[in-house]
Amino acid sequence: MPIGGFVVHVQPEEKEELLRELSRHPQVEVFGHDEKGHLIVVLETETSEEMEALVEELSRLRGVINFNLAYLHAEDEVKKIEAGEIKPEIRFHRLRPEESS
C-alpha cells in the first residue's frame, strides 16, 4: 500500500473550497495547511496506479496550481512485486545503441 507524502501549492482564495474537496477523498488526509495556500498531504492507495490516478484527479481541482511529491513508502508493493504478485505496467522504456544518436 503506498503512501505518499505531497506538498500543494493552491490559490489562497480557494484553499478553504479546496480543503472540503480533499475531505470527501478517504484516501487523502491534510495535515496542515497555511495562510499563504500551502498544504501538506498524505495518500494512502491500494497501487501506485491508483495514486498516479489520485494524484492527476486531485491536480486538476479548481485552485491548485502545483502538487509535488516530497515523500514516498511503498516497502509492501515492491515485496509483492518481487514475489510476482503484482506486474506494475512501465510506461516507459530503456533506449537501444541504434535509437540514442
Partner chain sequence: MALSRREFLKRTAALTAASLVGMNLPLKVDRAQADADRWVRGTCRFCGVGCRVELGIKDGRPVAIRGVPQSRTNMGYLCMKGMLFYQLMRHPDRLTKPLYRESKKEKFREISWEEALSIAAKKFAESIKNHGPDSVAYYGSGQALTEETYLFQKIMRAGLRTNNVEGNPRLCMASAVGGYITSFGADEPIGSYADIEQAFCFFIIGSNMAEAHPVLFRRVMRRKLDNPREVTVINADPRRSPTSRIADIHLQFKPGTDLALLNAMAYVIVEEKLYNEDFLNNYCTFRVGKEKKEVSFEDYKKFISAYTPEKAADICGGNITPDLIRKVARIFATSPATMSLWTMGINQRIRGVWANNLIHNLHLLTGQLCRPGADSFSLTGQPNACGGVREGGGLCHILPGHRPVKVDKLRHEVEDLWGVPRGRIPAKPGYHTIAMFSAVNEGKIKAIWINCTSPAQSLPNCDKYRKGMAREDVFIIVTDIFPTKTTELANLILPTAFHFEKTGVFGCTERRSQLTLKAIDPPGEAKPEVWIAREWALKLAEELNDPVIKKCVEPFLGLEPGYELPKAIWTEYTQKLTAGRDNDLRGATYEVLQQLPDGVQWPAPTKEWALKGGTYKKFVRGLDPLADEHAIDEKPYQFYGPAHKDHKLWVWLRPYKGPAEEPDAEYPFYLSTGRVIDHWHTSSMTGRIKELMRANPYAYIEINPKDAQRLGIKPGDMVLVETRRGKNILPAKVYEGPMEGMVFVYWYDMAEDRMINRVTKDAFDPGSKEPEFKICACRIKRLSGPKPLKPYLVRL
Given for the second form:
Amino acid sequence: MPIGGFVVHVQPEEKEELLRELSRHPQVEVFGHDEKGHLIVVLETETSEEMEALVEELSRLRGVINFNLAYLHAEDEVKKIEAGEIKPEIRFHRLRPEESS
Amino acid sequence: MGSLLLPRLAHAGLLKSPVGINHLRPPGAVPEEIFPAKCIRCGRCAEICSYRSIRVLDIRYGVYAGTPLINVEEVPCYLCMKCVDVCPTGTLRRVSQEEVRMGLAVINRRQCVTWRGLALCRTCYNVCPFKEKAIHLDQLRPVIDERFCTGCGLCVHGCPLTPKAINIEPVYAFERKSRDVREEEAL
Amino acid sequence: MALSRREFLKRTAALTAASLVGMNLPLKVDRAQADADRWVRGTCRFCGVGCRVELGIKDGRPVAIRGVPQSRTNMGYLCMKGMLFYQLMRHPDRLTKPLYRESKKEKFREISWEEALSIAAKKFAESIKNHGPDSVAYYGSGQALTEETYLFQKIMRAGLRTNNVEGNPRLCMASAVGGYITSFGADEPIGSYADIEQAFCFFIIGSNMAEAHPVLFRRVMRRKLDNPREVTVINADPRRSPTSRIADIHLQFKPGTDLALLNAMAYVIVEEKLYNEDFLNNYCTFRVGKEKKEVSFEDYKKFISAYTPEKAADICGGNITPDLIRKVARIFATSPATMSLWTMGINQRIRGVWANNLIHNLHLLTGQLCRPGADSFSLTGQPNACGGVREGGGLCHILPGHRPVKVDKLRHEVEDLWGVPRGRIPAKPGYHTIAMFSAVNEGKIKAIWINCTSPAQSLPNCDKYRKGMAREDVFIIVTDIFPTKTTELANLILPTAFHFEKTGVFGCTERRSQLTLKAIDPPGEAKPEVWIAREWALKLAEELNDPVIKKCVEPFLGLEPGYELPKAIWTEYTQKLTAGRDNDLRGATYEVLQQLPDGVQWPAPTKEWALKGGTYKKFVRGLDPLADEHAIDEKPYQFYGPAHKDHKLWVWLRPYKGPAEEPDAEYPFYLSTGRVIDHWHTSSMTGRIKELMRANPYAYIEINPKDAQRLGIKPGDMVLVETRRGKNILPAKVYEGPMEGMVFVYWYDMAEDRMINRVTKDAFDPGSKEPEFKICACRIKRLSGPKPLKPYLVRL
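Could I see the form predicted together with its partner chain next, after the form predicted alone?
What follows is the entire complex, opening with the chain shown before.
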C-alpha cells in the first residue's frame, strides 16, 4: 500500500475548517501545520490510483492552494504487482485519437 | 586465495570500469572512455600522492589493472595537484585546483541528519576546501553548487553517518569524448 | 518501544514533506534509537546551552542519545557532539584504575584506591605542614557537577584554610561575571533563551555561536527566517564565520577595536537622542573609575563625544564606515526588542570587563532590558560554568551563593552555615588562574589538584606553565576520564565517573539547573568525584589531625555515592548557602528537579515557584519573586543585585583600549583562535568519537586569500606560525574567513606542533583576570607543500 507525504498550502484563514474536513478522511493523517498555512499530510491508500484520486479530491477542497507530493513509498505495491496480485493498467502504445478524447 | 586473482566480478568482467560512486579517477582525468587507453600505468601519480589517496588497481580489474583510482570514502583527494604535474601522457590534464571535476557531491536528504531535522551537523560544509562556494548553508542545511564542486570527496570522508549521506557521483567521467579529441584521433 | 514498519514509513513521509517547508515536527524516526530498552534523562555534557537529552540503554550499555522535542532549551535538536557522546562511556581509552608515579620521569603503575587516597592526603598534608595552607591548590572546571565543585571548595576553604580554589571558567567567562556585577549589580543574565523568540534585533558580537552554540543559534536563525523583514541580525566579528553569513549586517573590524565601536554606537544613540530618558532617570546612574564615582549624564555626554563614528571607523578599520556605525546604532536603539549575545571574543580581552560594560551601556541607554525579547545576554562555553563555578563558589574570590570572599560578614555567614569556627576561611582571595600557575612555576605551590580539565593545553602561552607543572617538587593530582596533556604531567591520576555514570546538577547559561541521573555504572574502578573528595577529606583529617576537616564532610558520611551523596550535598548547598541570596535555589530540590526534566531557573525560593519552572526574567515585579520581596518603591523593575546598594544599574564611562599585543613590522599578523562545531575544547572527548575525528582530524590555520596570495601560500601548504612565545606548524586553509592581516587557528588539536596555545599570549584583564587568548601578534611563513598529517591524541 503506497504511503505519500505531502506539503499542502492552504489559505491561512481556511486552515481550521480544512483540518476538520481532513480529519473525516480515514486515509489522511495530518502530522503538523503552521501559521503560514503549510500542512504536513500523509496519505495511505490501497493502490496508487486510489491515491491519485484522493489527491484530486482533496485538492478541490475549499482553501487548498496546492497539494505537493514530497515523498512516496510504493514498494509494497510493486511487490504485489510482481507477485501478480495487482494488474496495473499500463498502455505500451501511443494513445489513439478515440482513446485520448 | 585463488579467487583473488579472478576478475572482480564474473559477470561484469574485464571491461567494466572501476569508476563509480565514491570511486574516482585522480584530478584532471580524461573521460573514462579513453582513460585506460591513454594511461600507460606508470604509477607516478600514486607514487607522488603524499596522502596515499591514489591507489593502483590490481590485476582483478582486467583491462583497468594498473590505472589509478581514488576511493574518497577511505582517503579523499586533498587537491595538492602533484599528480597532474607528473603524468607523462596527459591522461591527467594539468588543471588548476578549481578546475578539477572528479565528480559531483550529492546529498541524500533522506539520510542526512540535518535535512531530516534530527540534529545540526555541518561537517561537509566545514571540511569543504571551497566552502561557501561548493557547499553553502541554506537555513543551516548543506546545499551543493555544481558550478564549484570539484568532487574531491573531503565531505564524503568527513560525513559522520553510516551509510554516508553525501556521496560523489562521477558525473563527468562518462561524458562522451569531446569533439576535438575524436578529431585528433582521426588524424 | 519499536516502531512498526508502516509507522516508520509514515513518519519518514511526514518528515520529508516537513523538511521542504522548514517545519519542525516532533517526530523521531531513527531506528537505532527506537531499539533502546530504556531512556534516562539528563543534559548534554558539552557546551553551555544545556540541551536536554535522553540516553538510551540497551542490555546495560549506552546505545544512543536523542533530543526531547518538549524541551525548553533545545526543542529536540542536538548537534553531532551531543548525539554521539554516548560512545565515550564504554571507550577503551577510559581511565579505570588509579595510577601513580613518584617522579614525573617514571612510568605510571596501577595502585588501589586506598593507597591512592592515602598518597593524595599525605602529599597535601606534608605541603601544608611544611609550607603553609597556601602551598596547595584546587583547579576545577566548568564541566564538574555543582555538587563536586561545591564539595571540593568547601574542603579547601574551611578544611585546608586556603582560598586557592580556581577553575577554568576564569579562562572563559570571568569577564562576563565582572561585567554583570559592575553594570547590573548581580551576576548572570536577566533574561532567558525564551527572549530569542521575542526579539527583533540580534546583536551578536565576538561570538561564532553557529559553531560554538549551534542549537541555540538554530533558534536565532528560526526567528530570523520566520520573520525575515521584521528581524535584523547584526554580527560584529573580525572573522567571517557561519554566524556572520546569515547576518543582515556584518561589522568586520580589526581585532581588539571593539571598545571604540561600542562607544561610537553609544555616541550615535546620545547624539540622535535615541536613548530612553525614562529608563535612564528611573533606573540608572553613571559611574567612572576605580572609585566608582557617580557622575551626571552631562559628564557622560562629554566623555562619549570623543568617540565620533568617524573616529571609531578610523580605529576599527575593516569594513567599518561612520554610516554603518550610525545605521547599526539606530537599528539597535529603535527595534522593538534588541538582544545582544556574546562569548569569548568579548570576554577574552585585556579589557574584557570594559567590553562587557559597554554592551550593557547600549542596553541601559536605550532601555532595551527587562522587556520580552530585550536583553544583554552573555553565552557561556561550558555546561556548568554558571551553575557550579559562578554560583557554587568555584573561583578564588567568591564563596557559594555569589558571596565575595573579602566581605567579612558574608564570609562569617558561610562559616556559620558550615558549622566551622569563624576565621577558618582566610579573608584574602587565593591565586587566580594565571597567578596560580605562575606560583606553580615559582615553586610556591607544592601540591595541586586538577579536576576535569586540561590546563596544560588550555592555558595561554602554555609552554611557560607546563615547565612549572613538570617540576619534580610539584605534586600534581589529576581526576579525569581520559588521558590528556595534563595527565602527562601528573603524579597521581584518579579515574572518575563520566556524565550519566553519576548523578548531579548542571546549571546552564540561562540560570537553569537541570538534574542528570545516573544511568549506568562507571567502568572499572572509576568513581564519582564526590566520593573521591569525601574519602580524601577523611584521610586529610587524620593526617593533619584536624577535626574541622572531618566536620566539612560529616553530613555526607556513609551515603551511597551514586545518588544519595550528591543529593545530600545539593540539599546543603541549596537550602543553606543559597537561602536569601540572589541565586536562591531552595525550591529546586532533587525531588522537584526529578519532576521537572527541564529544570528550574533561579531565583526559586519556594517549591511552588520552582514547580512553575522558576524565574524567566530577573528583576521584574510579578515575574521574579525576589523583585517583590526586595522592592524599595513602586517601580516595575527592582534591581536588588547584591553588589549595587543603590538598587540602580550603572552606565560606565570606559575609554578605548587596544589589545595587549598589536602587530608590528616583525610580527605583522593578528592571530586569533576559536572553535569548530565538531570538536569541543581540548578534544580529549570529541577526539575519541571517530565520526568527529574523521571530520576534523587536525587543526589548520585560516588565511585570507589576499594574504595567502601575497605570501605564496596555497591551500594545504604547511605554514610556520611564530609569535614571541613559540611556534606552530599547521596546514593552511585559504578562505574568506579572517579579514586581511589576520589569521585564525582552532585550538582543539593536541599535537605539539599544532597546539596553538603554545603561542598565544597570557596577558590578562586586570579586573577579571581573564587572559587575552583571542588576540596576539604573529608572523607566518610557507614551509613546504602539503604534507599528510595524522590526528593525535594523548594515550597512556
